[in-house]
Amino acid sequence: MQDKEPTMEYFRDENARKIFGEVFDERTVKAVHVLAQKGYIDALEFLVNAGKEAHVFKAVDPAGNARAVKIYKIQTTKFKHMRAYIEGDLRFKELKKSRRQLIYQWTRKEFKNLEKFTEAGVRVPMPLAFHENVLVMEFIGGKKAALPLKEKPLNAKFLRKRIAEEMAKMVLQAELVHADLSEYNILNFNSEPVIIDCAQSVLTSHPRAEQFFKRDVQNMANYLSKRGQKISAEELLAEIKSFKGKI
């Protein structure tokens, strides 16, 4: 690994290796190596999601250990929905003003927030090593990577309980509001809930932070009544609140 240069051979995949040279530049292919030779990748095997903003491949360590890649596109992403996550942050008083410094602060921002739900003991992806707008983390998944719950549904009296009491530790505990969850955010993982695509998550003392937090409230009450758990937004908050003595 160590003598390997910066090139697209990390890459298993022909069809992965295409869409990484379609979409990503020379910087981007320097950043995997960075991290490569820190040993935190050894090959990427394939492509599992492309995303607006970032696409997701499985990886491997040196050690055959399976981790999911992040890598944000720069020319692609959406500028504007970035700062407003950013902007009120205390841990980046000072926003970045270019798009690609930007991206590197929110690559580094999902680091973070993933560090802290982890310490929290919410259930997300561990978080490894970012380096610019790449970021590794724990694999979610068998040989391949799994589901969202738009996709493939938890059982919705668990999932009632199970949502509370992650959503609880998420405010309580790690003190970050997650600011975009839905089905399409949290993955069935051997029947249980993992919370993924953390990087516009806010802190509590954020000044949009009650704002975002109560869309995650409305989001998972409609998800939850369309499964067949009649709930509103004030009944799920109210099960939220009741964990606040078991966390």
Ligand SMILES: Nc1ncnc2c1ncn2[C@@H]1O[C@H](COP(=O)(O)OP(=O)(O)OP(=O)(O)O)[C@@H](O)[C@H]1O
Given for the second form:
Amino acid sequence: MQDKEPTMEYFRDENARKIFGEVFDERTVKAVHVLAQKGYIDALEFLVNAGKEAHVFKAVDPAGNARAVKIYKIQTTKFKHMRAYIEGDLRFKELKKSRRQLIYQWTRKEFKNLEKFTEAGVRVPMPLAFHENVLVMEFIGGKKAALPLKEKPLNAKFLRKRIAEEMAKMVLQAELVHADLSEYNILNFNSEPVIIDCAQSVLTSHPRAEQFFKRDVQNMANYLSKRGQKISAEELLAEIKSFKGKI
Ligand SMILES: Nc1ncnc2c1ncn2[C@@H]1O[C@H](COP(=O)(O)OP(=O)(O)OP(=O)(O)O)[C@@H](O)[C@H]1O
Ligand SMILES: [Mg+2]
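Other form of same protein, the form predicted in complex with this ligand, not the form predicted alone:
Everything in the complex follows now, all chains and molecules, and the chain you saw is the first one.
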């Protein structure tokens, strides 16, 4: 493979190049370069979402497969809150002191969580690679990215059943609590829910796992109720538990 210089040549789209140049440092450009050299990225096509913590780009690999590239900003505003989700997770004993190292750990954590979810059969984007603050995963969508439920809701009755099943697979099979489940972090892809944004997910052994799980259940119960499927957190919990032994 041709050895490309770590430059902005990965950006096919002028606008994406401009945004990237404004938000990311040279090291991040190099991290993209490393993943490109390994054959995971050929070009970044356009910006899908500019968030507070991360930017998500649509990319293609050398074979032309669509990829999502999530790049965490080093200068993130929610830096402090990350610690609560790393501390107490047995997989990440060593808590990094520098902001940069913590963000790298956060990226690795999202990758590992996506791996565990995928193995457990939870519908999440398949993780492909990561390097420093850059994560490459399956792109959920067609020409454009699939929209979150907030913008493109699913049939509420269908979602109720599917989300209970996915939550059961998450806690019982993957032994992870998503910890930020909402209509913003579930995409509607071909009328099926795809769960995203998994960096903060923690092992069920985490001291605050139960608290995070209750919050997820409550959020989903509130959302379903708002969408016309009146359900309490207790009822949703019972529906999640009913999948025990069946998934
Ligand atoms: N694998 C993917 N395929 C397609 N689109 C994706 C993928 N992952 C993320 N996105 C898009 O990027 C958006 C933000 O992703 P995500 O929720 O993982 O990041 P975030 O850190 O929560 O960003 P924010 O700071 O905006 O909350 C999603 O709503 C979705 O539009
Ligand atoms: Mg999100």
